[in-house]
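Take a look at this single chain, the form predicted alone, given in structure tokens.
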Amino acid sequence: MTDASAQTQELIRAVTQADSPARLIAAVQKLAMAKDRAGISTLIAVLGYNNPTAATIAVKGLIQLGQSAVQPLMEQLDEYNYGARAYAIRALAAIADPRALDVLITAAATDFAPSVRRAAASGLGSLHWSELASQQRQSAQAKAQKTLLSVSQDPDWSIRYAAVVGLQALSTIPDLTQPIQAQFEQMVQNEPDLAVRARVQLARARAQTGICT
């Protein structure tokens, strides 16, 4: 066992043993900032416990491990926990790896949990396309814009808000970009919540000038 992988077992001890809620936060954020992968599968497991703090740093520190947090976060998301999943599908759109793209159509259409489709639903538009091949890329592209489109309709006004910054993020795809300024015009027209409405007229803004975000 090398140096820095005998102090990663450490960080990942003092995580598992962490007797108190600020001992845990400490050691959490210790073991994120180590910046390892041997740390992965305890940071993701730190998202299913009781302290929303832990979890949040656990969160960042996935992040920064990017790619190869990926394949672990959809290997082991929390079927029963939903307050884990939606930190596992906030990390994984936020690396926005395109290999994520199946799991966020999933959570972002079906899951049970706002809190678990809003993160999926904003992340959806924004992964990483040029890693795909063309033709893979454009696939691709195109489920996540049947996903958004249909889940911008849903009844929740906040998943709906959600979906709409995923559309705009695809909207700046110019094979992409007439139906989701179509969906744009029926929702300034139609939808019933003003927070929604704003973030349509944001978003039709903002893809107009090129700006994703």
Contents of the next structure:
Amino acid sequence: MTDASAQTQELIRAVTQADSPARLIAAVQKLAMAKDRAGISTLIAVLGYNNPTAATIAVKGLIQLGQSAVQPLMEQLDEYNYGARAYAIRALAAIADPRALDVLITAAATDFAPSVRRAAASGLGSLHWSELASQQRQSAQAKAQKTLLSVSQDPDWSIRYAAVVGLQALSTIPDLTQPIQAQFEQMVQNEPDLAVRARVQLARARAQTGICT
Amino acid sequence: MLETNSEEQPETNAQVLTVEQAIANLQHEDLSLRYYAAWWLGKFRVRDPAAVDALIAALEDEAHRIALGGYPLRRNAARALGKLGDQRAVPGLIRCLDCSDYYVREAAAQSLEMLGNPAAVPALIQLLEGGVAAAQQVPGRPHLAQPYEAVLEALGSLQARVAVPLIQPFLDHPIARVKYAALRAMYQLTEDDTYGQRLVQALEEGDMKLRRVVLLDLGAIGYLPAAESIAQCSVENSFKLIALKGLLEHGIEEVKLRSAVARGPLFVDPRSSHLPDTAIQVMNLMDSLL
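Instead of the form predicted alone shown above, give the structure for the form predicted in complex with its partner chain, please.
Now the complete complex, all chains and molecules, led by this one.
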């Protein structure tokens, strides 16, 4: 798989040379379906083409490529295009490889674009913690929790909402349940936006019935 | 929560003010400082009665004029007063509906909608005079004779049922945004599903900008059957989330209201943990858009 087959090269060329949105979408679709690692870099580039349909297809393709896409996604994170960055963070969140922890924490806490922060915060709770050694695991989970507890007090309702989604997933970890439930209780009392309050209630209901998303 | 916030941001450089400074600046000899102070008081929701008084006074400002005859300070004062929620602003804002500056009239209509006071209805209705025939573009200006979108939306939110026969003709206005505002108002005033469905259809027409407008309309009226279409349509997630938030909050309020009627107000627990299934569906959609 390391040296791209001629076929994949052809698919990549079709993406980079597409001269209409419709051709671009079709070409990205084919490249994504090929599931070839050689196409990863091109799929990441598509995230910055300002074509939401093509970008959504590319994100799906990257998620299917799974762990092999993680390092390239982090390295090619677009500093200048927040739209592209949001898609990349969404892909990292869905792949859920804990190597992305620090990237997600930085994005959730400090990115200037709300879309990036939402994607990072909601994904931060659902990383595949079992892929970490047990000593590392605890400190990684603690970092994620600390970030989300702070992000859940952001002035932007949509970011608080995303933090609740992240915290809900984290709260299934026995050591973290208690402080997260305490934060949820606080939010039911004081959260100004009805929609966020409703999401907190849903998170609590799911914690009680043991459903985690 | 949107990435850009250009509409509100005045051109003046951002400046840190205290409440006292901002109120005092409304009378500053530098007109740009007055303009900035009015915006600032609204942006930071300064509900201090002294701020409200000063902003109400600014609605009649004569000092700050622009070449075309507009009243920039009045515009910002009118916008700010909508955000501060003080009903004392209503009479002044109603007078602004007669202002020669289109943008003052528009800001006043929007703020009167936010203040939710039905006393504004007769004056708002007057702006629809002449019907669709009069609703033409003003020569040389980028706007119509009246701020129809803002007026129609306000009449819908204020539950002005008397205005239904006047709003109906605007469903055929050639400008999409005006038509959508009419659909939105008609839905709010009649709860007739056809108007909601026509807005849902509009999500598949038009360009991205228009689809954003429709999304915000659907959110404002809390039209629950639109949930899936909102989640699917081709617009940035930020707009979809705002629209779905509107649906969610509207749906929850509705259920609370119905249970209050059924069980008597004393039985309503404002923190009740019961969530209706429709609310959970909307939240699942919202989760998928984060």
